Each structure stands twice: as structure tokens, then as C-alpha cells.
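A single chain, nothing else alongside it, follows as C-alpha cells in the form predicted alone.
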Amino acid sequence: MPAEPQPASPIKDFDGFVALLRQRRPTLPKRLKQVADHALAHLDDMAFGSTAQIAERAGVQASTLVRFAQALDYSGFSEMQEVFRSRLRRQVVDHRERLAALRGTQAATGGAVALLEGFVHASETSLTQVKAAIRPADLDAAVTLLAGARTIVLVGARRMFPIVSYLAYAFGKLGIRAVLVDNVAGLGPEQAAIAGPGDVVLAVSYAPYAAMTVEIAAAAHRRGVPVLALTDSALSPLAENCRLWLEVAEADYGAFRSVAATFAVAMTLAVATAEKSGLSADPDLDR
């Protein structure tokens, strides 16, 4: 008598379980692809809430989480729910972890031109990346994204929140209209909410996503206003919920990041927006 499958085991890690729920997710019935939306762009909900609140805000019965976790193979929501969690700690340690990491390194001996060379690698890298990743047509199509609305409306945060600001002052600059969601007193979302049909969201957001970007986005691409992501894969969940979406996937050194490609996106962004727009460049763009 031939022996049964053994039944999968769970992933524990959350970037495991995106690609793994990325995959599923078109075989899902529709009340579990309502969850998987929402598990998607509200993660820290997922990592506290209980679940009756989350079932609330996802608009289905307690029930219906048990049934999603069991179709990614957990035995429960709370044990798919420990993945949620698993990210935040590792956000609290990460840069701790990398430190050490370094101290293991040539770094550690060759101090900080050891360290410049590095990063300056890493850099070179992600540059050199960028060009290979992103299509042209699709670069087209998001600089006729953003000269086409009435209001770009820049949303990042932690290490991206440097690349929209550098873009508000760049749009500023360049006499485009564009309005940073920076988040102050926990008002991101209600800043956002100012984007209508006629404007344009831009989302930066690289793994381990940002949920406040990823809660903006989501609730901007189900009110129909166009969404463009800078995201590092097909697997985040800012994929999901915009209009178009560019790859940017940045080399790090001892794990810590690059952002040079980012920014060499997002000042392509702003030129080749003024120029798609017939505007003139501010002199002191560079200042």
C-alpha cells in the first residue's frame, strides 16, 4: 500500500512565505484572496491584531483566517501569524546583526577606506544592475505616468524616505507639482488620501517592505489612482497594487544596502518627467 504524502511543512521566514503565498494565491478562493490582499498591505495589523480585528478589517469571519493559514500549509492562524512577527524582531536586530557581520570582514582590518572601497562596489553594482533590469518601455511609461498627473504624491519610508524627499525637493525644483507624505503624528495615511483619479501615487518600498507604503498604495490602487513602485521584486507586495512598477534591486556590502540605484532612478524620474512635461530645469537643482 503506497505510503501518504507527508503533509509540507510550514515556512517560517516572511520573505519565504510571500513567494510561497505569490504563488498560491491565484488558485485561492476568492475569501482567502481577500485575506492574502490584506495580509499583504497591512503587516503590522497581521503581526498584533487579534483575530477577530483582523477579520474585521479584512471584511471576513474569524473562521476564514484559520481556513488561509491551513491552505499555506499551517496548522492555525497563530502559527502563520508568528511569520508576521518573525519580521518585525528581525527589523530590531538587523542592523546590529550587520555590524557584526562586518567586523568579519576585511573591513575590520582595513578600516574606513576598506570600507569606502565596499561600498563603492556595492554601488557600482547596483548601478551597473539597474540598467540590465529595467525595460526602457517601461521607463517610458512611468515618466508619461507622472508627467500626466495633477499631483504626484511621494510615499516612502525608513530607508527609502530620503528618495522621496530628495524627489519633493526635485519636483519642487523643477516646478511639478508633488506632496511628501512624511508621516508626522501617524497622519500618512490621511495625507495620502488627497490623491484622486487625476493624480498620480509614486511607492518606495524594498523588502522588509514598509507597511505604512504598502497600506497606502494598496488603499490608492483599490480607490483607482494610479500607483508607481519602485520595489526590488515580483514578489512585493507593492507589485500587487499599483499600475506599473520598476526593479530596482540595490548590492549591499557586510548587508548594508545601497540606495545609489534608487536615487539614479529617481532622478531620471524627475528630468525625464520636466522634460516630458516641456519644463526647464531650476539652476539651483543641484544646490
The other form holds:
Number of protein chains: 2
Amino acid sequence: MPAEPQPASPIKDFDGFVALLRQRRPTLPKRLKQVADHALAHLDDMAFGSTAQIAERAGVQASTLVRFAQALDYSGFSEMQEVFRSRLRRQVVDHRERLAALRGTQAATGGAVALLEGFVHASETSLTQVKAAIRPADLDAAVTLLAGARTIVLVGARRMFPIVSYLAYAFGKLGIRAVLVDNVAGLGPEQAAIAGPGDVVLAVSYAPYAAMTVEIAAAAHRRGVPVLALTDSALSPLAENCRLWLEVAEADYGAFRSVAATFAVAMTLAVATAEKSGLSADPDLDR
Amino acid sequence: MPAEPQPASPIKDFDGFVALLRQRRPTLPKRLKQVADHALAHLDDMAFGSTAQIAERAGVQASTLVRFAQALDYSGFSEMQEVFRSRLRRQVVDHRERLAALRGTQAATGGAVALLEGFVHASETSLTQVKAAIRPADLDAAVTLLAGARTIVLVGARRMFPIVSYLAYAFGKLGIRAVLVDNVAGLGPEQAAIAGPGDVVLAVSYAPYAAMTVEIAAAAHRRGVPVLALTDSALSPLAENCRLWLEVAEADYGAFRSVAATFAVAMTLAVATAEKSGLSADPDLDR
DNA sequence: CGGCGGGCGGAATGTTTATTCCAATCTACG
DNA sequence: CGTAGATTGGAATAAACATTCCGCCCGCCG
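Here we have the form predicted alone; I need the corresponding form predicted in complex with the DNA.
In what comes next, the whole complex appears, and the chain from above leads the way.
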């Protein structure tokens, strides 16, 4: 063979890798076949292990692993391992890579389109994640809580005010009693004070947590009002002062974080609550 | 140090780790808190990254990561990283099980998860469309228009109020003069009347078009104030009364329409305008 | 039967890794 | 305002790492 059979085709996605492996396996020498079989049978070993560990478990030499990767057109073991890792990663990787790529195109296009792609991609990432991360039991518990409320009091400020103002709109359309704490005239705490034990406070806040939201939620929780929180991590001050909380992770692009996943969850809560309450929505209420 | 403060309790499961972190966080020094926040926000970074990579992304020194792990009773970074990795290992198996479990619970739970998937899907569709449908030249023209404005007046009502309230937040953070027409006390038209020829009115409305938004936009247009519209079709009343309009198509699920694409466009406008104006954003303004 | 070449194991290599250490800096309290 | 302790950044270090290299082995064809 005078020239390289494969000049350069380092397959990045896992499915493509499996396909390539199936195709090449027959022509592979004994030890390399052995590695191939081990790889497909121990996927996360391949993702997390080092050459030494994997080699021992597969019953081969560490150098064989490198040869295996190179036989599949990768530059080395590490590059191949990335395929196994990307499979486990929650899409955040290629978010980073794209971000870097975007920086390049930005200059040429004037930047606005590149920014749009960045925000779109951050939103897509967030949506993918929320599907996997939401625990159905928690979601159902949240809906049950809301459906049992006499009045739902909506609290959110700054970045999250859009979410609660949307919820106020949606609940209104769906015929569910909800009041929006909009903090007009600085009366936020007073607006929220109408919440009693038969009501539910729905508080939304992500880092950095708006003081007003945290205080109102904490006060309600202290008074024995059920508080349902939408927040971004277990460390959130909201998570400590509530009856139940839903965790929604949003991806960010540049200095701005997506709100797509939070909106999807908010819409779900609104509609599911309406269904549970047995109220039928105005048929063409949102067109 | 004569005796270990903690004899040995290296927490192995991820949920336990989060709980521990939540408990210890208040007593942690600044940099370690920073690591804690980054860790929870970038879980797979923690699982796959090396100390050098993670440290850079978290804005700390590699040694700080080791100290962080040790502050949480691990022998070092590597031991702690195993927690993040084991979580992903589980997830692989989990994923199949969960999917099967979902199918089962769906009927029983009344379908909250199914609703979520529906809304997520509608959002994803909208995002895909907007990437293809937006014309870069229009987007750039919109940014140029906004960047030249003395003050940006934001108009949107009902379903679109979340968009403009978000824009008010974003522009504020970016140091761009913008006022939100929130129609408090029914003063919407008066609030919008401050807009003069050097300003720009940014109006957002989708069918069925809110009367207030349409009227304010038309009035401004008549007065010679540049109006930039975000709307859903060429037939929109907004499209007739403006200097420039961007078309954004949103998919709907059930009676509710996604807002994901509109949000992505709104964020783009905000950041691109800031960049064009030559103002640098507060580096960690939205975290 | 003998030589040739791909395949392989294992040591050698240079790089990257986690970790430790110490000096500089900051913080809090007197 | 000053000092003791905690906190931090950054260089130093040693272990682990992926990778390369070399020589041996084994099977195939002449």
C-alpha cells in the first residue's frame, strides 16, 4: 500500500463509531478484535478508564489499545475515548465547541446571526436536558399541589419575571385563579401576603437569586403556605424554603442564560394543573 | 494536627454529595464556593475534565479544586470526580429503564410528562425554524436601528409581555437605555408617547394582535418614530406600521404557542445591539 | 524447511496529571 | 492600626498517563 487508505476521517459520533467498527472488525487482527468486543460490551469502561485499566480488563496490552484506536483512523486512544465520553455527556460538549466555532464566523457575518445561533443552541441544549432531568414524580407532585390551591401566587423577579408573567397569562386563560406579584410600587411582599394555607406560592428564581423572591418564599414557607419552587440547583435558597422544588438546568451562551426549558416546564405546569382541576380550557385561547 | 476532624466519610453517591455540598457551602471560603457553584452547573465538566481544564473554566487555580475535594472529606480531586462519573454510569442504564417506566406511568399520572415533551418539542421545532427563516440582512438592519436609538421603547402585551420584560432586563444589564411600556394604571399610550424621532419603538405582537400594542406602534409610526416589529406574518397589522419587521414563526402544542424562538431572537437583538454600540457588558451579569 | 512480515508484548519516552508546598495576600478581631 | 490565622495563587514534584519504539514470536508462502 503506497498511500494511506484513510487520509483523515476521525468519526466523532458514537453511532458512526459502532458502524465503522462493525465494518472493520472482520479485517482486524486477533487482539484488536478482542479490544473491539470489550469496547462494545463495556461502554462506560471505555469512557472513564485509562489505557492501563481498560487494557487489563480486556486482557491486552496498553499499547494494543492505542493501535486499536489508530486502526480506526484516530490519532490515538484519547481521541477515540472522546467518542465514548461524548455519548455520555449531556450535549454540553458540542455546545462549547460550537461556541468556539461561532467566535470565528462572527467577524465575517457581522455577528448577529452567529449570536442567534448561539442562543438557539443554548435553548436546544436546555430543552434536551430538561426532558431527561425532570423527575416525573416531582412533576406530578407539583401539579397536584397547584391543582389543590385556592389561589396560586406567582413570584419571580428580574430575569425570571417573564416566566411568572407568562404563567399569570396562561392561568388566567385556563380559568385558574392566580395572582402575579409584580412588585408595583414596591408592594411585592404585601401582594404576596394574601397567600394563606389554602393557597400555593409558586416562586421562580435562578442564581443569582433575587432577594425579593427568596424573602417572599421564605416568609410564606414560615407561615405554613405551601411553596413550590422552580430553581436551578439544590444549593438555591429557594430549595430550602419550600414544600417542593423542581430543578431546571439552563445552558448559557455568553453571559446570558436560556429560558427555554423553564418556559416549557411552566407551560406544562399550567396546562397539567388545568387538566387536573377538571376545567376545560377555552378551545382557541392562545391563537 | 493530632487527629483527623473527619474520620472517614467519603460520600460515594451523587445525591448524597449534593446534600453534603448544600450543608457545607455556607461555611466554605469564597473560591471554594465558586467551585461548588461551577460543579453543580457543569456536571459533566466535572465528570470528564482534568483539574487544569475545570479550573480554567471555573476561574480558579487547579490546587483550589483539590482543596475543594478535601474540604468535602475526599482524599483528593480524583476521588471526588468518581462521584460525578458514577452518576453518569448509572444514567446509561437508567435511561432505558426510565423510558420504559415513563411509558407506564404516563397513563397513571395524567400525562404531565407527556405535556412537557409536547411543549419541549414545540420549542425545538420553533428553534429549528427560526435558524432557517431569519434573514441575516434584516437582523443586521434591526440591530443597526436599535444601536442608533437614544432610547428603546419596549411594547408588548399579554402573551408577549414576557418577551419585552425580558428585554427590559437585558438592555438594562447591558447598559442600554430602554423603557418598558407595562401599561400600569392603563397608562400604556402615555408611557409610549415619550418616544421621539431619535428613539426606537420595539413592538412585539403575534396573532391575535393585542390592541394596545398595535395602536402604540401605529401612533409612533405616524409620528415618525422608527418602529421595529417582531411579529408572525406579513399580514400582521404591525408589519404595516413599522420601519422594519422580523418574522418569527412559533410552533404550538395544544392551545399554547412556544416562545422559545422569539426569546432567542430577543436575546440576540439585545446582545448584538450592545456590541454594536461598543458598550461592554458587565462580565458576569447574568449568572 | 527456512525466511519473511505482520502482530504482539513490554520497556522507554515525553507529556500531562493530581497533588503538595510555600510565600503572598486577604480577613477578622483585638 | 496591627497582628494572627485563614485563604489563595503559583511554582515544584512525583505519579500516572498515552504513546512510541524495539525486538521477539508466530504463521504463511516459497
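Every value quoted in this text rests on a predicted model; they were computed, and no experiment measured them. Under this definition, the rigid core comprises the largest set of C-alpha atoms superposing within 1.5 Å between the forms. Residue numbers count along the first chain shown, from 1.
- For residue 17, the Cα coordinates differ by 2 angstroms or more between these two forms after the core has been superposed.
- Relative to the superposed core, residue 52 undergoes a Cα shift of 2 Å or more between these two forms.
- Core-superposed comparison between these two forms: the CA of residue 123 stays below a 2 Å shift.
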